[in-house]
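Given as structure tokens, the chain that follows is alone and in the form predicted alone.
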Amino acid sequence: MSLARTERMLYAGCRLASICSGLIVLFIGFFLFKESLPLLLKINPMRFLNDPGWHPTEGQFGLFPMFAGSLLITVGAMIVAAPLGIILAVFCRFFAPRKIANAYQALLSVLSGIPSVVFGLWGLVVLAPIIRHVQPPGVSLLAGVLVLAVMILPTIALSANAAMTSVPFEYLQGAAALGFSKWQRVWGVAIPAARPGIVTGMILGAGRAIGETMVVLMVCGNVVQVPDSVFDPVRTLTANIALEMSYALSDHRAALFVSGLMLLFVVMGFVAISESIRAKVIEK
């Protein structure tokens, strides 16, 4: 098989898979719209925001705790883990000796594959109790946001560090022969150079944070309420659809696919942000 024919079955493929990907999700939006309209056709959509509280058989539809609950655990969590997880990614990357850095990225990829429900079961039989003893009752906010933030970090980190990894030597080599010590060369250079990668990992653990379902499903309490403090339980917009799905009919049901629906404009607004990061620092 010749060179040209395999480099046009290769784009052939990445093309065919890059076409599936996109009618994969306008299927889903379409599905979510399709289950939704019922009630979007019934009622003003802003009730979803203004209603006083979530009883669908009563014809109350307020989302907005939830939805805020959402929101509230998913930049706790960012505020956490993107911090250490740049930080960790600099440390593997320019100033850990290399076996121990090795060690560190291996660790990183085996917490990223444990499975949710066992950061659940962990933040609900240690973290909580911990919680509880400075302020009842231990399944809150705050326990969401430290377990997602544990969840998180090594997707943030191990994108981080392979971002900089990508940086060209030249870019350093430069720096160092206009007498930038290595803080320089890191801060000033490595993470500016670095930045979409790191945008993109960041982006990829609040998706992954917003989406979660087991772990707020067990460590935040499940209250429908806007929290006063980060010590009051919450509700999810993920676990309320858990929660009540399975016993959900007509309006109520369908409100539920409002939730969906929701969920999928947040992430759309997070790649958006994204790209619009990527944007500016190509034109730079």
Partner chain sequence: MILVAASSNLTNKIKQGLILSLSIYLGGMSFAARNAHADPSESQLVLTGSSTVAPLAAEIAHHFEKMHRQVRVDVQTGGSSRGIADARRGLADIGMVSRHLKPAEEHLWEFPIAYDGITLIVHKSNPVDGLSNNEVREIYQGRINNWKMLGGRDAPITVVNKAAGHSTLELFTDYFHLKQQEIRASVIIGDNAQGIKTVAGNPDAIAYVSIGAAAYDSGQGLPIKLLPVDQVSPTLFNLQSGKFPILRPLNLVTLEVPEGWVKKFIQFARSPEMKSIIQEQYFVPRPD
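Now show the form predicted in complex with the partner chain, given that the preceding structure was the form predicted alone.
A lone chain is what you will see next.
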């Protein structure tokens, strides 16, 4: 009887918690929409993509360069961090001596706990000057991609490692019994079996990258443009809000909420795409 009661309470508690977290997302979405509505009603929403520039105080609201900036920087960071993270996990799991592997994991955990503003500072005073020697001004898409890659590397590596650790031992044993080399066991058995976990880690990493504000504000240069090369500065949707919100009034302010709304849609699109990838991976 008492067990049933605890269970009922647990059930009610879980339900309450999940309703709350769901509602919070809805509330935030509603709030963003409400704050951007005055401008959305005033001008054609397509103008946010088509306007030639972002000069909100002069009535031009082109958000497309920021949209492209956010997307490019996230994709770039993934391209750098995902292979590295997976290789790191493979090294820890299959090739490194136990002690080194443990030390490595501890190091990665520390790396994941460093506040983003510290990464930003590092990018600004160390990385950007190095890039500037290759091609000025240094603060650029490339700087943002590299710093974000370092930031999301632990997320990807740690979840890939956890996923590979949970690959049933029998799979690997069976593969070894069939005469697979170590590399074949890793590449042909462990990684495919761990793929859903690896994809989850990548999604979490991408989520962190696209929402990151402080780092990109510091190292990307914040110029509103679709970059021609990785050395060009870019501005992301998040940096746009952080940079201008405290100075914005009326239409300008509403336009920044539209940036937020757009970011929400980008993240939704991201989740949808990654969910469909994961569904396919699991099916396989």
